Every structure is written in C-alpha cells, then in structure tokens.
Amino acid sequence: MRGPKATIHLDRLIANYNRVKTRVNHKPIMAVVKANGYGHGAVGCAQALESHGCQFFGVFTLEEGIELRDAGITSDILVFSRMDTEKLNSAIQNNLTLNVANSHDVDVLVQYYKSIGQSPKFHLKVETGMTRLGIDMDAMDHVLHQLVDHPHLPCEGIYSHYATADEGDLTYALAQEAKFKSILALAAQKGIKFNHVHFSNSGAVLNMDQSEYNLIRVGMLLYGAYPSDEVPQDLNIQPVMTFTAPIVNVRHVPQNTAVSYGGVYHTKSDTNIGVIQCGFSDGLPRPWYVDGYVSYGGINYPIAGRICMDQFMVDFGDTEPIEGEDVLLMGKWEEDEITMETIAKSIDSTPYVLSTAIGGRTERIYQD
C-alpha cells in the first residue's frame, strides 16, 4: 500500500516566480532553494526556475550548492552559511559564491589569494539587527579597506537580512535598512562598487521598498505561501506542493468510541473512522489534531485523535470513504484546499516549519 505523496506543481512555481518578478519591476530574482527547496525538492525546483530564466539561487551549505551543480545548474549560487576555510578550494572548483560574514573571513581570503593566486567569489553580509551571521557595523571600515587594498578579491555583492520585515510594525526593519544604507554610502566614498546589492526576503518583497536594490532574494513566496498574516496578501500566489496520503482502512464504530493514543477523541455518534497512512514522521504536524481536518471529495473531515508516527485517523461521519483513495493534507488539489497558512495559524507555527518538515517516506512527484 502506497504512502504519502508530495506532488510538486512546477507550473505553479513558475507562475509564482512571474508574479514576484512583476511585483519587483522585473529585477533579477535570487530563488532561495535551501533546505531541499523548503521541502519541495531543490534540484527539481531549481531546474524548472533556471529553464525559465532565473540566474541566481541561494542555498545554505556548500553541499547543497554542489548538489545543484551536479544536477546541471549553471547559474550563480550563493552559500548562506559561515564560510568554511577548509573548503575554499571546493568552492572555487564548483563556482560557488561564499558568504563573508566576519571581518576575519576577509583576512583569510587575502592570505589565501596570496598563497595560491585565486579566491572564491563572495558577498559581504552586514549585521544590521538580526544578531546572527554578519559583519559588525564597527568592523565594516576595516573590511572595506581590505577590498580597496586588494582589488583582486572577487567581491561580487553585499547584503543583509531583515528580522521583522514580515510584521505589521516596520520600525525595526527601517532602522536595519538605515544601517545598511550607511554602509553602502561608506563603500561609495571609498570607490567600491558591488555588482549585486540585496536586502530582502518574502516579507520585504510585500512590505518594503526594493527600488534601491538590484537583486531580490525570495523564498517562501515562490512556493505559494505568505510568510505571515501581517503582510499584504495581494499577490495571487498558488501553493506549489499538494500533500496527500491514502486511506488504508475504514471501520464503522458506535458512538463514544475512543480513537488513538490517550483516548482524547470520542466519536459523537455512529460513524466511519478512516485510517490514513501518514504520520508525524512524514511531516504532518502532531499539534494539528486538535482543530485539524483533511479534505476528501470537496468536504472537510476532522482528524480523530492524536496523530501517530506513521498513521492517523479521520472521522468521516456518514460518508463511506474508499480504501486506496487519497485525502488532502495540505495544499490545493482539484476542489479541495488546505493552506499552509491555515495550519500554521492553528498550531502557532509558520509555513516555513511546515513545508521543510515534509519528509519521512513521502514520495515527491513533479508535474508540469
């Protein structure tokens, strides 16, 4: 008996890409495909996007970048993780662009160039308020001096990352942007020009002005979900993933029958209980059982009791579902739709957490 499926609608991915590109006045897009394309499959999504004209991709690890290269991706690939000084040669061999997020990283690249006569390409990342990776503001003068003194270093870009661009109050985000612009002004004073300047994410695309930047970094919007419920939701995006699983058993039970672990769910009347072959190990969030449901034949049916590791139960009421047919768990499928945003809001999570959790025995199928 087959298990859960994640059907990836590549036509929807391309449609979302086109809508984002129109939103930012057709500026180049860096499609973020880290974490296996937010659970959608990095290789399949990157191949579809590159064939449609996308020339920039973002990943987190060097290994993710190499996976794309091995799959034939030729576009620029920026690696977001802290630069690994042990893998500089690998970055050069695979034509990957590194993230310089510490002033020490620049000093390392200076010495590396002096040693072998070349250096990996890189972007500078400025710490403006995320308090994560990034060159401290008071260290930027030293870093920029290093670029002036060593013009052979292939610094191709500069960027930062917003902490609150997907929230209704943009005060903190605007303060971050002011810091970033002060660094751009300092670089201009020193005669430094960057090929790529980017300060964006899905929230910023919807919530903030991107007119002063020449590369737009975006992830979740491409996959058809909004980053939060505080951003304008006026972009007609579609969920790229359809997450389904089969009904593997149906039994008719009487009123007040306990269902699943802990017996926290009791049937309210005589009903049909269906067993669905998918569990929290496959990425279905366990807390969703409280208010959760599946969709079958255009009708929503409640999850009956706690979601198990490999399976869960659904109360189909008077409906007699057919064993072997699929129910919709998340996404859009014919007349059925359950959005990631709906589930995320119910369990106090985010679409990012939900989509990247899809795994286990889930089969990915690419369409269109």
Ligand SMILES: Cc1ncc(COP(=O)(O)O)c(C=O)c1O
Second form
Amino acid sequence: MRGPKATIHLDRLIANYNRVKTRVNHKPIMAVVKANGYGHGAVGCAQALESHGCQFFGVFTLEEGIELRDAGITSDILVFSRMDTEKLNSAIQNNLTLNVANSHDVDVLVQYYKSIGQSPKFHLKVETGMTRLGIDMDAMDHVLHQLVDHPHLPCEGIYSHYATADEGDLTYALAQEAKFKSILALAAQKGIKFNHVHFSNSGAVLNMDQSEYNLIRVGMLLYGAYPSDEVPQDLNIQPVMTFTAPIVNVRHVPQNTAVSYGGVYHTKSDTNIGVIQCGFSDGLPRPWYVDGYVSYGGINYPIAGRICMDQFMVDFGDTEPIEGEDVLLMGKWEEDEITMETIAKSIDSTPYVLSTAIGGRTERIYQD
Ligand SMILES: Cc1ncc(COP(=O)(O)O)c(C=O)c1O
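Coords for the form predicted in complex with this ligand, given the form predicted on its own:
Every chain and every other molecule in the complex is listed next, the one we just looked at coming first.
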C-alpha cells in the first residue's frame, strides 16, 4: 500500500517491558493495551507481551477485552470502564474482570449471583483524587461490609489511579496514596484480603515507591515514551512505533511559491517540494506544521505549510528526494529519531494524544 506505515517493533516493546519489570523488582505487570494498544495494535502487542511472561492486561471496554480473547490471549484482563450491567454474562463467558465503582455495582452483582449462581470477577476501584470512576472514600466502609456479607462474590483486587504521579510536585499523589492506604487498613481490619493491589501508572513507576503494591499497571513506558518531562527519564526505553510515509510527488518550484491551505508557507528560494502521503486523518497532528519537520536520509527537512487531511508537503531545499521512498514522521528509524515527546512538547500535547491518534489508513506492520 502507498501510504503511512506504523512499524511496530515488538523487540523494543519486550525490551521496555523488561526494563520496567527490573525497575519494579520483578513484580507482575498489568500491561495497559486499551485504545488499541495506545495506537500500536492491542492484539499484536498483547500477544508479544504474553509470550514473554506478561499475565495481566488492562483494557477500557468489554469489547476490547473480547478482541484479546478472540485473538487467543488467556491472561487476566481487567476492564477499566464503568461496569455494564447488560453485559455481565458476556464478562463471565469471556473471563473478563470488571471494575466495581460504587456500592450499587456490588448490589447488582449480588442480585446477579442470586439469579444465576455466579458473578463476573471484579476489582474495587477507589476514588482517591481523580474525581473519575471509583468508590467514594466515605462509601468504602459500606462496600467492604457488602463483601464481608457476600464472601462468594469473586472480588480479586483493589486499585486506584493517580492524577499527578508524572509531575515534579508529588504532594497531591502522596495524599491520594495516604487515602488508599487507609482503605487497605480498613479492609485488613475486616479480614478482607485482595489478591491484587495496584495503583501505578508510568509516572508512578518512575517517580514513586510502588513496593507496597503487588501488581504494576503501566502503559506509556511500554510503548517507549515518557509520560511527561517532569519525571526522571532514566529507563532507557525505546520508541516501539516508527511512523513513516512515502514521498509520492516531487515538484521543483521557484522562490516565493505559496504551499498548502491558507498559503501561510512561502518558499524562501527555488526549492524541491515533496508531497507526502499522510495527513491529519492518519494521525499526523496538524499543529505540528508550525515548527515541524520530517527526517530523510538522516537530515531534517521542514514541513511546508498546513498539514492536509491526507497529504502534506515538505521543503527539501536543494535535495532531490526520490518518489516512493519514505520519510520518518515519528519514532526511531536506524540512526534517525523524532520522538513523540519532541512533537508533543512543540505542539503543547502529550505522547498519549499523539500515539492514540495514529490510525485512519495507517498500515501497521509488526516486526520482531
Ligand atoms: C486506569 C488506568 N491505569 C493505568 C493506566 C496507564 O497509564 P500510563 O500509560 O501512564 O502508564 C491508565 C492510562 O490512562 C489508566 O486509565
């Protein structure tokens, strides 16, 4: 196909996984592969990780979990989204672990168990400061009582989620942790034991002590980018995705030629303009045109004018690029590198936004 390609380097994914694992003293990792593996392809990434020992995956929707099961993934899969009471049967059939986010969710599972004699597995999610999904602190006592009253319910874990673990100031994250620990103490008083206790994300792996937890949730570090520039960047991770696209046309144009929509770019001298087949609908972020560049033959060339939906232009100057050859848009390609972090910083975005946007007509190619 002539168009953008995302080459997914599974060897780098596994190397990143091993680096994270070493950093957390070889605790089990829950690899977060929601949103199609942050744009890297959930199935391909999960299969590679599972074959290298990963036994837990995190997804957002039940359908994402089913996609992994259909592809042969047998590890535990936790579904982060609000429990869908219409799909409890499907959760059981597909052996998916659900997210219990308030006492009503427990009531539903109690009733379900009464009617069919089983319940999906679940983890309790505690709201400690994200103000998103989770059981309120003042409702936890009641929920823990519900578990004591219904010991047959398969509650397999408890977790929470940091709002600021990737920031330089950890005051808020530590306050969240104190709340979570008070709930763990309350549960222990009631004699409740959880198989899995987890709190982390990539920021916490780099920035915070995870020794009290027995499962490490992590996404972005596995894909080879740092969650922010406020965390120690000392893990030697490698970008898993190399995003490239072909030069499909080269035009020699005179000085002062307007390029692309709005005519905001004018050539400074006679030059070679290459048309690249990839646009914002394929995941190349449009605001990157202002200061952005591509790499070709080890040299960076500026993006010329606004990125269009399906194509964009590059000012190659005196270089005559060869039609059909690829330029590097993002990632690492032999010695060339344009990191997600560099682009994210330039356009005031994050690697999360950039990587999950890569899709459209982009072809994913898996490489070991
Ligand atoms: C509930 C939950 N856990 C873990 C993660 C992984 O975070 P990160 O990619 O920063 O490691 C996410 C990602 O957004 C999440 O929503």
